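The chain below stands alone and is given in C-alpha cells; this is the form predicted on its own.
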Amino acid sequence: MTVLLLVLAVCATLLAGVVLAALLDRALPELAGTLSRQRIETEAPDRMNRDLAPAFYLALAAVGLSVVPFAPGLALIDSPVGVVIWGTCEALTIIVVFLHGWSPNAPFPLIGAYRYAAIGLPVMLPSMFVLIAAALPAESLSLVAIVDSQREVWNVLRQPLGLPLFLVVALTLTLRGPMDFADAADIAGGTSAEDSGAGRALWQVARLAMLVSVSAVAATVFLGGPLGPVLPGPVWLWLKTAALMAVLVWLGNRVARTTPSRMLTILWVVLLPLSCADLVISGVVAL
C-alpha cells in the first residue's frame, strides 16, 4: 500500500509540477498549438532515436524524483546510493539531448547537441563535487539519510556554496537561459530546430518535467525536502519545490548566455574550483 502511494506521490507532482511550471514558463499556449499541429519530417532522420529521446528524457525525470523522499523516511526507491543514482540520470540527459540532436539529420540540430555535449559534461563535475559534499554529514548517499542529517540545520546554512552550484547544474540539465545551449536562438533552436507537432511538444514536457524532478533533488538535498514544522512532509517538498522551480525560471528569463567557449572557461576556471573548495570545507566541517 505504502508502495502505491509512492507511486502516485510521485506521478502526481511530476504532472503538477509540469503544469506549474508551464504557466511560470507562459508555455501552455505554446504547447497547445504545437499539439494541433502537423509533424514535418527532414530527409532520411533517425526516426527510432527521434521518438524516444523525449520520452527517455521523461523517464529520467521520473526516476531522478522516485530517489527523493515525500516523508521522512519514504522514498519510492529508498535506495543506499541514491545520489549515485541521480548522478546517472544527469550524465544520461546528456546522451538523450544529443540524441535528439542526432535524429532529425540536420546542421542546427547536429550543432545545438555537439555544443551541449561540450557544456554538459564539465557541468557533471561540481554536481559531483557539491552533492558529496551534502552527502558527508549524513555519512550516507542516500537521500533519505541526507534528509535526516539536516533536522538541525539545512545544508544550505552549512554548505552555501552548494546550493548555488547545483542551480548551475539544474540549469544545464532544462536547458534553460545561461546553459542553454542545445536549444538557443543563436542556432534557430538547436536540437528542436526541426521538431513540430506532438514529438515537440513532447519534448517541452519532458524539460518541465526535468525542472521538476532537479528542483525536488534540490530542496531535499539542500533545504531538508519534506522537514519542516506544522505542514505535512509532502506539501513542505512541494513548497520547496515550486520555490525553487520559480527561482530557475527567473533565472533562466534574466541571466544572458555567452559564448560556448566562455562559458567553458568559466566552468573549468571558476565553477570547478568553488566546488572543490565546498567539497574540502564540508569534509573538514564533517571531520
Given for the second form:
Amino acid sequence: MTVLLLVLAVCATLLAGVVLAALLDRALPELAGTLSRQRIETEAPDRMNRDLAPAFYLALAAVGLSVVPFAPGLALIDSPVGVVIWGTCEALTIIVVFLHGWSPNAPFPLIGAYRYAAIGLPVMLPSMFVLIAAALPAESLSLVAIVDSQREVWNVLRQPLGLPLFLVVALTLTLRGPMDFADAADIAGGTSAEDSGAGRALWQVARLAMLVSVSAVAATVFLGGPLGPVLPGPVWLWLKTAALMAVLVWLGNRVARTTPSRMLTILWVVLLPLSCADLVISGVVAL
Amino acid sequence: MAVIGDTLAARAPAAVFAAIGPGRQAGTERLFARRDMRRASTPRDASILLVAGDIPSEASEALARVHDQIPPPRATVQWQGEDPDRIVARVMETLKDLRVSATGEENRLPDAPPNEWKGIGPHGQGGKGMMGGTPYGRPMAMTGPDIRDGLQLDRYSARIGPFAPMLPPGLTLEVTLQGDVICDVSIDSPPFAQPADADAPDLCLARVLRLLGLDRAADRVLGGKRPGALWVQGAISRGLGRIDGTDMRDRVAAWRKGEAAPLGPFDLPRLLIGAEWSEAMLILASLPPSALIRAARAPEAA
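One more: the block was the form predicted on its own; return the form predicted together with its partner chain.
Following is the full complex, with the preceding chain placed first.
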C-alpha cells in the first residue's frame, strides 16, 4: 500500500512539476503548438537513439525522483546508496544528451553533443564532491539518512558552498541558461536543431521533468527535504522543490552564457577546487 | 484533452522562422521583441516562414530549402513593408488557417540528394579509405593538420547561410571546421545591404544578448528598458574580436550606454580563422551591420 502511494506520489510530483516548470518558462502554450506540427526526418538518422533519447531523459528524471524521501524515512527507493543512484542519473544524462545530438546526423546537433560531453565531465565532479560532503554528517549515502541528519540544522547552513555549486550542476542537467551548451543559440538550438513535432515536444517535457527531479534532490540534500513544522512532509518537499525550480528558471533567464572553452576553464580552475574545499571543510566539521 | 491542447496552442506565440532580405533587418528584429511573436532558432521549430523584403534571386534556392525544412502544416507570409501590427495580424490569421488545414504548403524542391551517387573508390564515396570523398555531392570529413598543434584531425567543410539565424541576413560562409574550431573560412556571399537603422545600439546589443542565451533581456532592451541580466560583460572574453584597439567588450559597453561603436576597415576571414564557432558568432554579432557589410564586400572589390 505504501509503495503504491509512493509510486503515485512520484508520478504526481513529476506531472504537476512539469506543468509548473512549463508555466515558469511560459512554455505551456508553445509545447501544445509544437505537438500540433508533424515530425520530419533528417537524412539517414539514427532512429533508435533519436526515439530513445527523450524517453531515457524522462526515465532518468523519474528514477532520480524516486530516491527522494517524501516524508522522513519514506522514499520509493529507500536505498543505502541513494546518492549513488542519483549520481548515476546525472552521469547518464550526459550520454542521453549526447545521443540526442548524435542521432539526427547533422552538424549543429553534433557540435552541441560534443560540447555538452566536454562540459559535462567537469560538472559531474563538483556534483559528486558536494553530494558526498552532504553525506558526511549523515554518515550514510542514503537520502533518507541525509534528511534525518538535518533535523537540527539544514545542510545549506552547515555547508554554505554546497547548494550554490549544486545549482550549477542543476543548470547543466536541465540544459538551461548559462550552462546550456548543448542547445545554444549560436548553433541554431544545438542538439534540438533538427527536432520537430512530437519528438521536440517530448524532449522539452523531459527537460522540464529533470528540472523537477534535480530541484527535489537539491531540496532534500540541502534544505531538509520533507522536514518542517505544521505542514505534512510531502507539502514541505513540494514547496522547497517549487522554490528551487523558480530560482533555477530565474538564473537561467538572467545569467549570460560564456563560450564553452571559457566555461571549461572556470569549471576546472574555480568550481572544482571550491567543491574540493567544500568536501574538506565538511569532513573536518563532521569529525 | 485534445480540446485543451488546441486552446493552449491557440494562445502560443507564433513560432516564425524569418528569412530577412535587403533593408529589412532592423524592422524584422524589432518585430520579434513583441510578446506574441517568437523567432524560431531553426526552421524545424517554426510553422510560419516570414519572408521580409525581396530576396535576391541568388538566394531563392536557399529560401526554398529553408521552406522545405519547416514541418507541415506550414505557410509562408510575405512582408513588404506593411505596418508591424498588420503583419502580426496576418501571421496570426495564417496560423489559425493552418490549425484547420491538414498540411499547408507542399515542398518546393524535390526530396532528393543534390547530386547523383557516383561510386568511386573502395567504399564507393571517393576519398581515401572510409574518409573524404563527396557522396551525393556532399563533401565528407577528411583529416588535415590541426591549426592549433599541427596533428592530423578531421576537417569538415560546410556552407552556412544566407538565412542562418546566428549570421547576419544574406551572409553565406564556406567554413572548414575541426571540431568547432574554424580553420578556414571564405565569404560565399556578403550580407544583404541594410540602411543605417540596423546599426542602432539597442539592436546591436540585443543581437549579442540573444547569443548569450538572454532572449528576455534582449526583448527588454528593444523595449527601451535595461537588460536586467547578470555577467553580460564578464561572459565576453577580453580581446575577442579586437579591431583597431577596441574589442567586443568595449563595443558592447558602448551599446549599453546607447552609443554607436563605429569601426574602421578590417579583414573578416582573418578575424574568424582560429576562433571557436561560438566565439566567431559572438565576433560577428559584435560588428555593426554596416561595418560587416563593408568588410565582407572588400574582397569582391579587390
